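A single chain comes next, written as structure tokens; it is the form predicted alone.
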Amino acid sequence: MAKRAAGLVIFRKIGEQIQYLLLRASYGDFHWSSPKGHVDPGEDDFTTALRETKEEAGYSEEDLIIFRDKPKILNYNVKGKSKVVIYWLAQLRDSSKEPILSDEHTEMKWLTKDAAKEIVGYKDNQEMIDEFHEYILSSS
């Protein structure tokens, strides 16, 4: 059975510029991606995305607006076995609220949608970023 993961891709407005927060891995490949985890027994999706988000970037849910309408779902393989990540997006509402982070991480950046989509590497992340971001400005 897959692994599964769910998290928040969280964006602020700086004037007309939308940047989205990155976090980078204190282990591993010290790869960058959104606050994300793995979803608990008995835990739905959406909580663990919250939860992952508070224990992560500390940010609650009276921080954001979440676009629960428009999940991403990526799938991938992660040291040959199979894991499943369901992503939201969500605005902060306070753009000059810094995240706080957990040591599951050791910087964090706000990036352009291009700076991001070259941080994080990966094919499908890169593609959901684009997809956010339509999504974003169609309905701004």
Ligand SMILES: Nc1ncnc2c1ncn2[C@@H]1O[C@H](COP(=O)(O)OP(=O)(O)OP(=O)(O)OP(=O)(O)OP(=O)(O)OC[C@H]2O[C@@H](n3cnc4c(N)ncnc43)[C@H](O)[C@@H]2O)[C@@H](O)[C@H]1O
Given for the second form:
Amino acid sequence: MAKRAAGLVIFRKIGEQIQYLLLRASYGDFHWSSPKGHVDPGEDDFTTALRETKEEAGYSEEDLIIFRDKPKILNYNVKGKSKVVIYWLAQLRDSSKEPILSDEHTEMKWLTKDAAKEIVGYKDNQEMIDEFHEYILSSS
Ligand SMILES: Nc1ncnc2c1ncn2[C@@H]1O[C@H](COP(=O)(O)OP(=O)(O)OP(=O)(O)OP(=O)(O)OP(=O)(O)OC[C@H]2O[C@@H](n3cnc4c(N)ncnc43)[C@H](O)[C@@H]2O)[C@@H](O)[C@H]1O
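Same protein, the form predicted in complex with the named molecule this time rather than the form predicted alone?
Let us now look at the entire complex, which starts with that chain.
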């Protein structure tokens, strides 16, 4: 069975600029991603996304406006095993509230769409950022 994870693609608005939160893993290839993590047995995906966001960025559901109707699903292989990751888009209500990192990450950045796409590197993740970005623009 595929490994399953869930998380939130978090953005904030600074004036007219939209910035995405990316966290750098403290292990493996030190990759950058949105807050997310493994779905525990019996846990639903959305609960995982909220739990991991709290653990990895310090944000609670109350800190965020979550666009629940538009999840995106990424499928890729990690060490030869398939992995499914479900992401929801979420806006930080208080743009001045900075994340609190756990020991799973060493660094954070708020990045414009193009910089966020560059740092995540993977095509499917880049396409997801593009799609979420279009959604933000079309709904604001
Ligand atoms: N490798 C590791 N070494 C040591 N401790 C670890 C570890 N992974 C997790 N842990 C630890 O395990 C514990 C439980 O973590 P927990 O967060 O509960 O579970 P998890 O499933 O390991 O969490 P993530 O899904 O966030 O893991 P990840 O960052 O490895 O996954 P990603 O898919 O981004 O990345 C996995 C790989 O896929 C690559 N990747 C990411 N996105 C894509 C993509 N779109 N396409 C192709 N490859 C991708 C990444 O570059 C990376 O190489 C924590 O304490 C954590 O610190």
